[in-house]
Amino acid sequence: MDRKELKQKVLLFYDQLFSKNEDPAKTSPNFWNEFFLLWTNQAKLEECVGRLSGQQLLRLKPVFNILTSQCVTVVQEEHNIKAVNAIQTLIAVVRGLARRGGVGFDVIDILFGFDVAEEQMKKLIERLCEFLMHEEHPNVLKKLSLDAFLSLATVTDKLAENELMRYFLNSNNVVLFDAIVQLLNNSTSRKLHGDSAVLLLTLLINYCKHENQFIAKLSILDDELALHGYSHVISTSLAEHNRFFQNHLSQSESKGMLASVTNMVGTMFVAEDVVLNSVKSDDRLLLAMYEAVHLNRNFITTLTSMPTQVDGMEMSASQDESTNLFVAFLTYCSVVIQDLKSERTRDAAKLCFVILTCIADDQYANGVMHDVNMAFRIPLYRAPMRHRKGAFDKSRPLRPLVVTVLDLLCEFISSHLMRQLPNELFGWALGIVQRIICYEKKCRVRLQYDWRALWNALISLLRFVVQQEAHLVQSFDVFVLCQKVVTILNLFITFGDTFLPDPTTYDHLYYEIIRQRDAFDNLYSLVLRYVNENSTLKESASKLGNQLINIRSIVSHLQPKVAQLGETSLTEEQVLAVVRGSYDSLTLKLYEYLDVVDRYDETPQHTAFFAELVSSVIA
């Protein structure tokens, strides 16, 4: 008998199944060793289950609580082909199910009956384990276990209307956590599984997050082969990502040729013959990079290693500084954030900087930011703009992680100076630079970095908003975002001498400001118009007023000072000069909590955000 013959056979068990409300084995005693010997059609079984009636499926409920009874039953046996068979048959049950409206308690009663749901999903669930944690189980056992915990899992668009998921949390099944942390721990089995792994803990994590058990275990987890293998998995993905776009980017001389490869963003997890779908593969990939990030101190630390063995076997020589996840993760981050045309790569970009704030929440991570003994040649991506072309800048010399980190805010800065200006976006940048700012200040690091290049891109900003004031006012506050950015340029003038690398670099400072004054000219103008008709603004107007004082008086100080020079075209050291000669005599004021930033915290304000996020996950 042929595949063909197989498959149509199975097909009249189905209809002799939901024929009736009762037992097949009532009348066909060998009916159900039959029917798990038989390949499953899980396109027509759940086509078939989809289209029942809600009282057809009523009528049906004690078939359909035989048939998972029998289900997670045949799991159990040492029979591979029936467990195969079995598993595949519920998650195709279930799958239909959920096209009729979702996983509520009426398809958990439909399913098992509610008197031995809980028992029935721990059996189950300890038993897709097993398959996963023991070596002597095959690969396709292992894949199809976690395919039924992922399938179980994505059945309804939004995670907590999957009534399912409460079973994965019972606080009898933490097995399931350990089966993942042993599918991270062996090099094999991480190959195989570990995209899949990933994005199920990142699933579970986010799950009724105020109560779930899985947050606890990945908060406190601290084996390190696991916590490296989770990383590894991550990274390992980024870098083909990175790869595959350079590629594309190389192979083409059109102009248009960012539009259709940004389409691209997010297609990491790949194999040989499938190219996942770009918006589940973006979105996953850094939730999981996110949740590890945010939870476990830990996992900080696998950042920036790169371990030359995992379990007894030798890493292939072909890897390089890509496997690093923060090198990798840099690099991808600059190619997410300069495509913000859609939804989707506006919440990829978003996710992006939320991770480099976590990480620059985190003293030690700042701390092996700016160890000059972690030096990285990290390309970045530059966008094309009127005066150079899109292309990956791999000439960068070998720097500490937080040059690239600071490189890659000053290009978004800059290149995202536009009518539809993304404001929570620039908000999220400003707060990691601020981040980095204090830490430097606090710990006195002395980072060797061109500054003014920061300066320039938070001035450029300055006065673009002045210049486009009457459009962004429409969207959005643009006194709060300017009162952000004179919040760092006043972290440089009261605390810079004690974190920029000479006095030369403070000077250059008051040099930038001298120089490019109009802007602050301008935004102050602007300041006292709102101030003065009495806006809606007029608060967030004042207080950026109030901060521009040390600005106000740098200006007034040492302008008329240069202009006593009586040249009308001034060298920078002449200006230098006037400068260094004018600090004793000028006054400035010292503000309060310059230096303080609230910790990142999900709750409550981000809680929807990452709602949605799952749901694309999912979708």
Given for the second form:
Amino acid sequence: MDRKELKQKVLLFYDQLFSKNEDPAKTSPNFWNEFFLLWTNQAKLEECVGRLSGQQLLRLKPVFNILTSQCVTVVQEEHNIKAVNAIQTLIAVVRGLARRGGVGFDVIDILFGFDVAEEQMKKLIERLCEFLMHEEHPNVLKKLSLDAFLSLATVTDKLAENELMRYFLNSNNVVLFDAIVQLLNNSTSRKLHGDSAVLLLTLLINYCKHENQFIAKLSILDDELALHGYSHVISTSLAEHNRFFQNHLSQSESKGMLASVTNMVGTMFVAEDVVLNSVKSDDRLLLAMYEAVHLNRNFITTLTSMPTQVDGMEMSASQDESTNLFVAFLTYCSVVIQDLKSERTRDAAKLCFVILTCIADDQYANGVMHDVNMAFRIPLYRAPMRHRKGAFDKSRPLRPLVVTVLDLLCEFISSHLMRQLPNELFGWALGIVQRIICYEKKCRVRLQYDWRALWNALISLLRFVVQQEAHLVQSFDVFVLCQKVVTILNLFITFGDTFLPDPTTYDHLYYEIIRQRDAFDNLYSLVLRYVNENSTLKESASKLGNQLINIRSIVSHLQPKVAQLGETSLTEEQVLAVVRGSYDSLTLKLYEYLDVVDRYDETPQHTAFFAELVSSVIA
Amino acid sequence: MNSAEEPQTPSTVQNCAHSQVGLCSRCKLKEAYNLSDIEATLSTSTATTAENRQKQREEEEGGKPAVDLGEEAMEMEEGRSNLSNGQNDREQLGIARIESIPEQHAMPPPPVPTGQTQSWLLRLFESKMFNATIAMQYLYNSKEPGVLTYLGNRLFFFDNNEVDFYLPQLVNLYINIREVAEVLHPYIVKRCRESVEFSLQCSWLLEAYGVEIYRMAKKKPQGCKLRNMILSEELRPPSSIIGPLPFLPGGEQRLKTHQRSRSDAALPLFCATTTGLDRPAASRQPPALAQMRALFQYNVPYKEGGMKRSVSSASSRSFLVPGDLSSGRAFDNGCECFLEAEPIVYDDVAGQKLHCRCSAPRLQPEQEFVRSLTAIGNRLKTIQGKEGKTARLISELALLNLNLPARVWVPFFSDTLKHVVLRIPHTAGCVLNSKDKAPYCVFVEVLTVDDIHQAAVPQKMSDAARSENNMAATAEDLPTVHFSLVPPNGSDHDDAWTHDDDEISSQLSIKLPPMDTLSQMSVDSTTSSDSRDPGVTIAAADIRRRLSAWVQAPKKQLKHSVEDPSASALSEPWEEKVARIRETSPYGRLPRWRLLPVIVKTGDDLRQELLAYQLLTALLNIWEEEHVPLFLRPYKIVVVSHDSGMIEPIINACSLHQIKKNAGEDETRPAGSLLEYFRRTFGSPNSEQFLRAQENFVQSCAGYSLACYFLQVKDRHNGNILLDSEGHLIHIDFGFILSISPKNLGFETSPFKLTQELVDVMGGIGSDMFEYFKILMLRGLIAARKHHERIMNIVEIMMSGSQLPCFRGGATTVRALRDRFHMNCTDEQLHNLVDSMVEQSKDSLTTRLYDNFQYFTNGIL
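I have the form predicted alone already, so could you send the form predicted in complex with the partner chain?
Everything in the complex follows now, all chains and molecules, and the chain you saw is the first one.
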């Protein structure tokens, strides 16, 4: 009863407020005091404001100006309840106004009035940041302040249409940025507000990317604790999603044979929904991770760090290995990249690969990935296929991170040979492989890895492209894709001595080439066809032809010798013996720029992608 | 050395009966021995005005009145008064104590009392022969209060390092013998005031050696009190407490906030001291005030608005919880006195070193640092499996790293190499082999400084800071051998690379060794070849040849394995490791960068290791003095408590077990004996390198055989015997010495371990080197016998009140040890003894039995 009356009272106030275009305090001097002591009814207020027509709004401009200036004044006061109501009121009003389409200069004018807008916003933001930064303010107030920033930032679908963002960034950037950093810095506040803080920072960074001061600030941020905080916020959420997905899988598995057969169709749909859900809610996490990895080199060091909780209890719980960001991210990737059915999930997969590319671009990150002392067991999700169930592969050995990255990419390549070939994603995946190999070549890192898995994946990709050429060529230039594959193979052939673990592996490379020679033969005839046909793809086809020289000379050099053995079924050992015996007279062509990879750069190619991504995050 | 910091005691000279500075203790001694020359002048000393004395005492205590010592000091005073007979004597004692602190470095030779019978003991003490060893001996043996007092005073004259060697003995005496504690007290207090390192060492040893006694005693014994006194940070250098106080805006408040231990009575006195120094007040005021303000910031709740406060509020949080690793400032005591003072700042008036003046806790940062290292060990213990431990160690170290650089140091290196810790490369750390405990080894990057407590600690740098340039440096450092087939290439792209590199490599004073000279050709060929030129080719055979050459190239480092990561980490040649870590470290470019290895052990009693270190060092010193070329490699120990501490790792060394295991695993090479390993590592038996290694081996083997015999070192399986890169055999793990052996099963009854394998490396029985081995043993034995008292001394003192298992045999332990020096044998008999011991050890069944036992129970080869 009581509450209802209160609500009604506040509604009466709203009506009173918007009925005349003058300060209600003129008639009832205590109006504002009472107004802010009542709980705000955000929904109703937003509706009230939203209902007003353009003309009414113009007429009521003085009222709005008084209302906002009252809000700002009240927030400055030490009275927490009034401050809460003032913040909520302001949010509701802005949202109501934004319903009319964006927050342009006109809305700002109605809200604050042009002349004072700058100053009012500055005061407001500084006060909110104060709430965020200081210990003595209750957590509720901190949370509300963060929510205020977030809701003000997301009143419009497109960041670019939100003029309020300009105020966040321009006049007060130091304060707001510092406030966010400090929230992340402290382990207790991070636990409570970390998610919102990271999201807010991501949004702020994505506003007007070309002239954004926050980007500069984030890129030089070297407060390790804050960076670790940032990293742990993301890794905790990612791990949460992984666990959720894992539980769901095991639940659907444990239903028993019969149930699983009868409910086959049903469970499949559920499983997919789950994937979709998790992807949807985590785009922002991935975006946040991307911004940090992309912008801040120091952030790379936090990829493998553990949470900084030494509160005694939590550190002694031993199996929190997976909470390291890199590990959680890789597991998460393995889920995301399996499902490419919708535009949205493709975007998420692409974002995953972009992040991996940024990581593979970084020398330090590569060092960490190849460090034998940094070994982890990282469960990877394997999608259900005809011969296997969808499951998390948890029995993976303790290996350096790069092994998991390569496994992930091999799995991606060999499990997505479909008619709607995700060409762009393949491009990213192959780019990452090439970056990793270039690092190993440059730094003489001899990774103990079963490279045959990679070769097989690459060669089967070539096979598939040749097979589906007629269909695929309609959507993209297949030769560019094949060039990327052959470049990687050429790296192995001509620079294998710098990064392969032993001579036997090199023998095996030749063995695989001989064994799968038909794939290369077919590819070469395809190349010849396009070159002779004088098609539009002639140039890229002939380039590929040029790149195939080494492989073709290996085949033509070894094939006769293998044939000489004259047996129908050769053992691997026999062929390897031939390979070992025939190196001497074989010369290989040295290609230039095999190890030159362009560093990833967001502008201008990918700007649109990220703008869209941000919009979808806001929505 | 320390005299520069001694307070001035001008008036003491006239008080001395002998009118010699620093010799008045003689009066006391003579009195104790009832010497006849009690001068008449004695009375004048008692006539010294009380005021005068009071002043002296203040200065001696570092501007602190005696009452301030509290109960402790009062008891000391009482103890002293019991020693003497009357009021006069007591007064004189007090003076003697003060006067004993010298003004000059060297003690002038005593005047020879003409026609007087002088005590032989005194003559010994005043002779040139007298050193810390003798002082220890008499501190332990003498019951005469006068002698003890004299010795306590004489400690001040020794070189600090000389006394520091016997610190465990001093502490043990302090804990166990009250009379000795009383005479040692002033010395220890003085040293604690001077040095943070000494304070910490003392407090750790007091904790470690006193632990059994403290538990039993009802009343707090003196050792416990001293420890509390040190840890309460009461003992500060005298100059640190003069200065800022008189200018305080609110002196009382300051006392409340961080000087609870100091009584209010001290306040006026400080003022007096300061004014007495006659320093221009204005010159000191500003910094002092600034510091005070800095300190106040953390306590004053803010009221006014504005955003500046954010900084102080952030730091105030971390100040509340020192040792909280997640704060990022766990090892920061808040002292800001030396933020940019790299060159040592001298006080312009007195010419003394300036100490930190902000009264921040001096010991806390280092204490927290050591505590967090041992805490890691404790947490690792709870984790099962080597891989889990390794992963955990890495993440723990990464967390620790967030709090570095800081003004902390690795204890046992701080005396020889002054440094502050910059970073602990977390992936370089490794867990060592141990069944149920978790010792681990870390490599600590440090910056060498002139003075730990005054140097500016470098700014934090991110790990990623180095990597980009690092890439370029690596490429640059590879020797450029141009591929003969191609013309040198000069594309813009290439130039852009090298331009940058020159800068970097000039800053970087280190050059990497060529990592892999065999395959550099392909590096150059990458950029120099042109795809349109069909002539640029490479032979496939070359690629494979280089690959197999790389695989077959000898590698000193053992292969990485998940089960035993320490084998690979510890076998990596030290220089390579240093270069590798330096290259990746963000601090690597600092010219005074160094890398130090440390093993942290928890759950193990390191007190015996410390004893072994002392004994080995003593033996080594003896042999050095006697010019016997025996080799020992004592490793330093820091005992932090009775069950934790740190060990100095021996670099470039690998255990025999690991060597054998690694040789066995490699299919390409036959599982080899030690001799095989020597051949493989050092070349053919006639090469110079092999012969040098063999000589090293023999010298070290003889040295350790003797040491093992004297100390009855047991548990000598191959996991506890290392071989370094020069061929030295080095024993580690002295958990079983003197009267205990593992499980007392009666294995290892031979005098020392000498297996056929070791004899083979020497060249077999009857070879020249084997004979040399026996000769070395004999010479070593004779030398050790000559100075055996030095060894006995160390052991005897440590035995008093000790619960260490190696003293379980009681008095027989010492007797048996003394017997092993064979005092009553002629040289001829010793010769025969060595022969028979070698003979006995060589074919010892029990040694083999023990090796087999270890193989079957622990898999140690």
